[in-house]
Amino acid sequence: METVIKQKIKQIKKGDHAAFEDVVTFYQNKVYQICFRMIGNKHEAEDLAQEAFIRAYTNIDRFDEKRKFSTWLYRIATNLTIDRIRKKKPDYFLDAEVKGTEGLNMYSQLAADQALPEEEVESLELQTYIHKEILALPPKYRSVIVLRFLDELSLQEIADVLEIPVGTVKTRIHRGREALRKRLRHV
Amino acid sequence: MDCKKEALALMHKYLDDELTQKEERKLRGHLQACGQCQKHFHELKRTISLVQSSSQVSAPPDFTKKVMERLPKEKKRTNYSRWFRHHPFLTAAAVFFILMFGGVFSAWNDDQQVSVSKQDNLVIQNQVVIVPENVTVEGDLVVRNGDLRIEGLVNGDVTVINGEILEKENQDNPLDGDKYMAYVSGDVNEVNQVFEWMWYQVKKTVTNIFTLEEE
């Protein structure tokens, strides 16, 4: 896949819109997931993910082809999201509740099409709960947890995305894991 | 084993997939002996599987389309720079022409003041250079941004740039009369337009080159 992406990047650098469209289609879920899990609501997540792709397109000349494209793209997405979280910090705790509800809304929209069996509703509630607990983590732990357990990046890749040493990544994962354990052990 | 420090560190190392076989044996031995740590370890593993079980979210269905719509129209600048990069020779040629024309135009616009080649006995009055009667100018005469009236004699070529040669009152057109040739013993050039000026420059350069060769 990496070689296909490399080929696409070359075409994008020559101004090929169609090649970029393929790249967006390929990475959209990953990027959206990072934004959604970190910011917490789907409206802002969509906006941030779109912005991340647009930044990647306009700065494509700055991308070093020897590096991994996904790492670069995820870095843009996480940086944008962390910036957004910082800006809205004052009302962060106020709308934490709203964020959770939004997550619930998303799942209940799914449910609108067909009635879900009892156990699935239960698991949806659980998922909303987990989503909320991840969001309750401080952003620096949240980003490593999302990248590690939802996007399944290696420790080295996370270090590259966040531009921090691997040792720091490990420490944050350990603390994030302990924090989540305390919140989720009663589930 | 110290539960708080050593065992906990081993647990996290295990969860990071970084445990050596020796460490793994050590951890396993401790977990079998210590109920507290076993519980803690179990909770950690469960936490991770809970987080991982939360379903993968997908981008909205029209996500790609929306991104493509928001994409900035290719800027003219990037178009140009790309073109330049792909056509280095034409770019060099274009730059050369821009500099050349720029040089010519700035030389043309440089000063709008009357200037005249260095010769004695010339009179300048209201943008008009006069070769007075009874005066013979030796050498080529060049007048810029002004008119020229010849009442005396010029022993060489006459060039008037951005101006014209004025007739003396009640005199025939000096340019096509035999009489005129009496005043100027050489070629007469009048240059009024930028392009003529350029042509004049080119001609001058070429003439200089050939003159040098002849020498």
Contents of the next structure:
Amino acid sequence: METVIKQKIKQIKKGDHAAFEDVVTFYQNKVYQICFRMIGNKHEAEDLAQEAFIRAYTNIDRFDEKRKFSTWLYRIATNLTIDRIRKKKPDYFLDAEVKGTEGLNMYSQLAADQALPEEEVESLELQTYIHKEILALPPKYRSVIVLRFLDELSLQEIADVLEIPVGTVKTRIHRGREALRKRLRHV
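In place of the form predicted together with the partner chain, the structure of the form predicted on its own is requested.
Only one chain is given; partner chains and other molecules are left out.
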């Protein structure tokens, strides 16, 4: 498939803008998943994925055709997401009191969950909790954990995406797993 993508890239560089639509169609889900797993918000992930494709399109002339396009695109998406995480500040706190009320906090404003079979609820809660703990990791560990274990990229692909040596990837994966293990030790 990489050869087909390389042909599309050549067409795009020659001015065939319709070829980029095929590239977007092929990679859109993967780019969205990378962004979502790092940022944890559907709408922000959609915005970041769209921004990644826009950046890839506007900078297509900088793409080195000797390399894998997917790695270049994933690096753009990862860097955009990391930048957003760094700039992001919490908008609200759930335990903050609601203005104009006495004793009500944001927790009381959350919708009640529908009753699900017990096993599904436990599984969903555990997945949510683990995802929350992954989001709490520092960005340099979060990115390698997401790319390795959720997106299942190889060590070399992660190194290419993040533009760091494979040894650094291994170290960050190890330290990220240890940090995650400590955070999850009571589960």
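Residue numbers count along the first chain shown, from 1. Note that the coordinates shown come from a computational prediction; the quantities given were computed from them, not determined experimentally. Between two forms, the rigid core is the largest collection of C-alphas that superpose within 1.5 Å.
Novice: Has the Cα of Ile12 moved 2 Å or more between these two forms, judged after a core fit?
Specialist: No.
Novice: Core superposed first: is there a CA shift of 2 Å or greater at Ala179 between these two forms?
Specialist: Ala179: C-alpha displaced by 2 Å or more between these two forms.
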